[in-house]
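First, one chain by itself in structure tokens, the form predicted on its own.
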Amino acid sequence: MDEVRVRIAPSPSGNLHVGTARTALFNYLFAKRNNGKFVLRIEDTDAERTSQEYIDNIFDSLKALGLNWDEGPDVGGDYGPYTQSERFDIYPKYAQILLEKGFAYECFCTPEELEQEKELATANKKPYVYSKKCENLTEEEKAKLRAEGRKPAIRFNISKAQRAFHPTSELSFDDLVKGELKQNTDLLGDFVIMKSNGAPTYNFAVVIDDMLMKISHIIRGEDHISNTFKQILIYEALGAEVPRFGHLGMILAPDRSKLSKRHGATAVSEFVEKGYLTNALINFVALLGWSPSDGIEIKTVDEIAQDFRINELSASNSIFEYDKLNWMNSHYIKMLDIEDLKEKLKPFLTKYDLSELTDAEYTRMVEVTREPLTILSDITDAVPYFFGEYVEIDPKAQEEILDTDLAQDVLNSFITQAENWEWTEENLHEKLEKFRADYKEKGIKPKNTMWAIRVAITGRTCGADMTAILAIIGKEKSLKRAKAAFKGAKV
């Protein structure tokens, strides 16, 4: 194959996970530094697991990656349909072919059967292989078997398969990261492609359409290794060419299990829909397995592509560091442009009425709550008392500031001096210099002076730069909360 074709295969079973999303990427990544051809196909023959939903999430969460196919359900091109549902007809030519070369054969045992043949090797204490009984029934037995209802399957036959290509039980390929890999063919057993309902089994169908499709190298998790060995015999017996393999190691949560939701998120669209940029998302996602030449970790997609070498990723299991994404995420939004990030906040605060503030307002108060924002919705947390008449008090901060003599002092103080006061930031900044001075010199920490100020102004003892807020909510807003917090005070 001249050409560099790599394919995802999703199953719309669920949302897209961030697993899969790596390798997409890693395919996406391939296709770029070789001149290639990226191609999405959804394998969707479990209908009852499938759906549109999930469908639209798995083509949402990979464009929102900046993963964009070449080839497509949606945009077409040589080698289609590339959904799998609608190449049904397809697969039974193929399984015709294998049956009359003699390396298929039509396989009429029961569920039952097959579990009474499970149950035996179990009991011998023996891994199970189908037994073969179905090998070599006559016509007539076929008949006779037809003739009770029985609707036979295809079985691929394993041991004639690898009789023909290979000069021992063993097979063994070059994997584009692990290296040589062997296994010894009769311990697979022959396998179904065709069920008895006509509908292909993955094994089958995954072979016919990257065949088809021209797919070139195939590059996935290595929960495909075992699949990966029946596979190549079918390409050998129907006489085609056999892709290049690449099996990825898994990603396992920070306790070395397998990554689940009790971790937390894990679909790439609950990462957004949490606040995470999805360039610090796909940025992180490389380095599960992949290392940067040069030690710089942050970079672009198209950086990365002109990095990497598929020879270089690490067989090894990656562990999923969510602090490490947050470090990055965090990274990622201090990069973004205001205007950029004025408009990703939004969905994280809708709880407010953004009408309360004029768009340099908003502008501001999106510059000096920035800092320590690590996902995109720790916004709503950060910015309440930016909004409404009156803030709510924390009932510790209430307790241990506000009703001290000390703070009823300075609020007294602070609504005196502030009725005069020209209500710009700069000046402001002026202002609370000499407020803070003034209680300075009669021995008063500056923090205690403005924990003070802070809480009855925005309810709690931290948040953003106190002069900026009070030049965000304005001056009648900021008298009013402080007159409410002072006990002597009439509102």
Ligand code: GLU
Given for the second form:
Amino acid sequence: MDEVRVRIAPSPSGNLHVGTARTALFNYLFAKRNNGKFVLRIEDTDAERTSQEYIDNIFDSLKALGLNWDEGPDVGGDYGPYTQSERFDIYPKYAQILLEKGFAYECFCTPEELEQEKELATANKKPYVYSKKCENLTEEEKAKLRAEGRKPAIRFNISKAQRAFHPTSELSFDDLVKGELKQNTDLLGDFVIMKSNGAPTYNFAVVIDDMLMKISHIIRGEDHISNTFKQILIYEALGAEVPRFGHLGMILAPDRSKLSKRHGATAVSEFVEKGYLTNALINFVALLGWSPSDGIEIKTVDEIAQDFRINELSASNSIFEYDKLNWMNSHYIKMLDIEDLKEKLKPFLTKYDLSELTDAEYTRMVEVTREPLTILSDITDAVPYFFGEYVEIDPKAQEEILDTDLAQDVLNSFITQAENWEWTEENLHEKLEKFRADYKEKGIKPKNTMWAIRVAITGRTCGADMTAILAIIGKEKSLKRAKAAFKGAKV
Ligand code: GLU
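Coords for the form predicted in complex with this ligand, given the form predicted on its own:
Every component of the complex follows; first up is the chain already shown.
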């Protein structure tokens, strides 16, 4: 195989999982590194679990992560169609070839009969392998079973393929990530390749598609290793070239269990909805198995591609550290250009009326609130006081700060003086400095002076720079709120 051709083959039974995103990324990087092609194939043979919504989610998520494919259902290519349900006429042909070569046979066992076999194996504490009951049925026997109304499935004859291509029942291959992997094929059992309803099973369809799509390297999770042994035998039985395989360690949650919803978000779109940046997410995901040779972890996908060597991927499991992702995301937020950040924050500000602010005011609001953001959605609770006429005062701050004589005195002076202030941020900065200094002379700590103003204007004890807040919300609102918090003679 000359050209490097890799693929990602998600089953649309859910939104794109971060694990699949990592598999997609490593395939994409491998293709990039080797001037190869990255193919997207949708494996929707399980009609009941498939939905268009999930297919769209897979497309959108991969695109959002920048993992664009060279061939796929939407962009086409020389080896389409790229959606398995559109390829159903292809698989029976190859099943027929295997039947003719004697590497497959028809199986008429009913689900009940198979269940009995399984129960027997369990009772004998043995791993279940199909009994091969139908391996040598005569044509008469088959005709009789057909006459009973039974429809056959087609099973792959493991032992026959193994005997034909491997002298012992041990099958081994050189995994690109894990090195040599071995399996005793006696334990695989003759598995079904075509169901009695005419639909191919995963292990069969995947081989036919990878073969016809000329896939040269198959990089996927280690949960597929046992499938790989079955698949290698199918390639051999068909007389096809066997691609190279590479299996990645699993992604585990911080508690070392399988990453699942109970640990937090798992789908790329869920992370995006929570306010993670896709470039932070893809950078983080790359580190689940890949390590930079220069030790610098913050890297773009292009930079990672320069440094990507498949045989250096970690063969062991990786831990999905949400804390590390948060750190990385906050770093990427800090790096964002202000205009870009303004746009990216908008979906998280829908509960506010942004038209209350001019573009310059919105820009300034983002400038003074961006620093502590870990995820974009943190903005929602950070900015309520920039909107509306009045603010809700935190009851504790009301009692401990606003209700004190000091605060009331501060507010009284503030209201009187601020009426005459020119309302620019620069001037407010100067005026407030002077204001604090005057109180300091009276023995009041600047911090306490400012708390009174901050709680009256924002309803809380901490937040963005006070001068900027006053400048952004404007004189009228600032004074209104100060007056509302002042209990003395209302002006
Ligand atoms: N559709 C399979 C999955 O989602 C693809 C596995 C493979 O890469 O062969 O797990």
